[in-house]
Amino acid sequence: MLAPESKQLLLVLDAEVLCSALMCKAVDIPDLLDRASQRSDKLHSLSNMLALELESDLPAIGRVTMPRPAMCHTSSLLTPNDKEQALQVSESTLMSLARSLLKAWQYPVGVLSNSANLLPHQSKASISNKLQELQEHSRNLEDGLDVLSGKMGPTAQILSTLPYRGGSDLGQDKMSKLINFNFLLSCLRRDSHKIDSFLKVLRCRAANMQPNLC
């Protein structure tokens, strides 16, 4: 459970990161952005934050038998590879990809929270606070791009269906647990960092930054 001062720092960061869907509805896009930016940054920072700290313990072994990353649930979509690339993409597209990103990661989240006080590691109290933190910035974000997708049209409500078949259980033995775990939070860090990729760029266009400089 979340201390209650981190309780309190949570509820001013959504206060100050996002709005209530009435208020949304009245504040402009490129205002949506760039709130929607800074929790996205966040939820990438958290993400890479506890990939790194669950890495930094991951035995050898443990590093040659993880799946690679087109195991990924979300590898099927089709995205921009670099910013060059997200530059070509349509706004309607980016924030129907992001969004679909984000919603993909609803449950396996939660799997990832739930199972963090189960690991085989000395800081787990530590990664389950970080993950409910986590589920936080993401559960706000969708709000937000949800509000967002209604201003931009039909094309960024679009999502795709990317399932996610790995189950609640991730592992019997402790080495499982753990290479299980790394394996879903590295596909989270990915993710995190190419939905935080495409709202930036969108930023950056609303702005109507030079390219170079997004």
Given for the second form:
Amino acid sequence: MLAPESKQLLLVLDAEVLCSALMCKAVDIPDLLDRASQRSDKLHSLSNMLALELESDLPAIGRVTMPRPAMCHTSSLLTPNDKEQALQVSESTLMSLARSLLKAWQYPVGVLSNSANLLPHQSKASISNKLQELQEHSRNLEDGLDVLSGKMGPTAQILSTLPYRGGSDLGQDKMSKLINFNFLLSCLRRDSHKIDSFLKVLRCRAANMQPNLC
Amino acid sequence: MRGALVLGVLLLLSAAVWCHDASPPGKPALIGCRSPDKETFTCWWTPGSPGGLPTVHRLYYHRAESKDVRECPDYTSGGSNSCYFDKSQTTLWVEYELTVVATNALGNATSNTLRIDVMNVVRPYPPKNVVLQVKQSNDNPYLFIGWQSPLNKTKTYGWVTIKYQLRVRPEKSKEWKIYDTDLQRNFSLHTVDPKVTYEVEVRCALDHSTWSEWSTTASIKIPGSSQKDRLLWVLMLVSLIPLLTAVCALVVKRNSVKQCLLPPVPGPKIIGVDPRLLKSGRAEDVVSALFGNQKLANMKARTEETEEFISVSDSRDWLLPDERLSEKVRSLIIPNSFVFGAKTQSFELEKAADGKENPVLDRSSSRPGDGRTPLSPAPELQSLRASKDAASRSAGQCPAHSYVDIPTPEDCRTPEATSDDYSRVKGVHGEDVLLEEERVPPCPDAQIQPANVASDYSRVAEVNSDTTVLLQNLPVCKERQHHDAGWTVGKKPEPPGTEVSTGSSTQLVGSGYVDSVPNFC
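Got the form predicted on its own; could you also share the form predicted in complex with its partner chain?
To see the whole picture, the full complex is given below, headed by that same chain.
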């Protein structure tokens, strides 16, 4: 007697096996990449808006004392930083990098979302909403990229660990909270831009005969 | 040695005197940087106050994680006071630290340090070649807007994803309407009105960068004529055709239309009056028109006399002493069978009034088949008689006018035509009034009115009953027919079902009044 959940899982697995056996291309890679790019675009849009919103209210002293972007927990990951490099790196590598970055932000985004209500900011309600939306998009993209990477080869499956060491608390006092919030959001903005750019390059490369024109 | 030193000092002093404005350069200021394509970027600065001496500006930069300081690779491509970084020099997601140093002979000055991430300074230039076209769709005009990417390459969803936004407004309006077109480099606007000039501007953004500036304004006027206008013209022309036809028809048949719309009004016809004479305006003509051929005499007496005739009315409200009389009077037949004018006639009347019924008043019984009109006794004739007495008193020898009431002046002469339409009473015999032979009167000229105007009336052939009188079928002139209104046929006006006459009698319907035209001779 199988539990209902396992029954469902079996069905899904059967479907997958069936699908691959019959060489069915129900949803092919370019299409998946297109969907993934759309979601990453939305993710970047949200993080961009948040970062700009908080940055405008940061006092000058905060800007000065704010950690440099090199201090972001994802800085250690080596990624292509211009177009040539992005076109030279293999698709699987790009996918792996995108997935790693995304995974690295799963926890910090949660922290941000939880701390939003305690933020000493006038529009914290709107900030909180955006963060929740961002979190959802992030989860969806992660699931989608997992499926994609499964079709792309073993290299795409490699995930670099980028641990977040910021802790669940963003600071004790009001200024610390603001500074840390700003810092995290600036890091997030950078990384979401990376993810978006990589996925779009992948999309272009997968759909074009002349990838060097991407 | 000392000489060289002195010379040097002197030179310096002279130099100082020479260029007393010279000073070390002012501090330059870095304004900012811009990456139009996510592959290159340019930075600008403003120089400080000039030191009076030729100043050189140099930009130095280093990437955040390295200590390697480099100088700007290109000072010219971006314009003056700029530094251009090409593809190989541009690194995204890395912080750059930039400084500018101004140097002149007397010193140098360092600008502020600018930290930028190229990702944050991405801002494309506006789209190029905005083209406007008016096109037709199902006979409705729409505006087609097209433009080109500011970037040279065509692929726009790889490393860089460009999106566009345009705004439109009618020329006189101040409000723009914004439309997002995402990746498309064209847009069709269907909500346009003819004869209006529209202004269009386009801008773009890379990924989620800052929007570019708005492009140069392109404007176009939507042409006025549309299918709707043409249809309107066609409809107007078509509707004009029946109108024109109607007008033509009217013009062609104007005579009959005139006849229909404006029937000829009968000219005034006063019995005994010739309107032509009236028109001439001469006194003697007027007089002769009004009074006929008879001489004017005793005007004063006449005026008195005129008041003594019988007033007849068809209204019961008329004040008459005798109710019966009024009724009788209403249905009075006038001169058809009763010729009045000569002495003999008045005498006859008196005679008749003595005790006989007066057949003139239609109530009298009449014997059918008689060619004569019987007279019926009429007590009412007393008053009639009274008036006649008065009339005869003043009448003198005046001839017949055929009016019962008309007093005739002394010198009245009977016009020749008098007897034409009337039968002369020869005499009264018992209950009968004997009439003279009847003659068919000739039809006189319409314009010439004889004094008695006898032709206007028809003769009574016979009085049938109390309510019926038969008339003779006289060849009444056509022109006169409308004058018959004043004469009764001898019927009571009230009972509608009354048979007026039978046979070949002319039907006359009248109001029952005596045509009381004073006949001045």
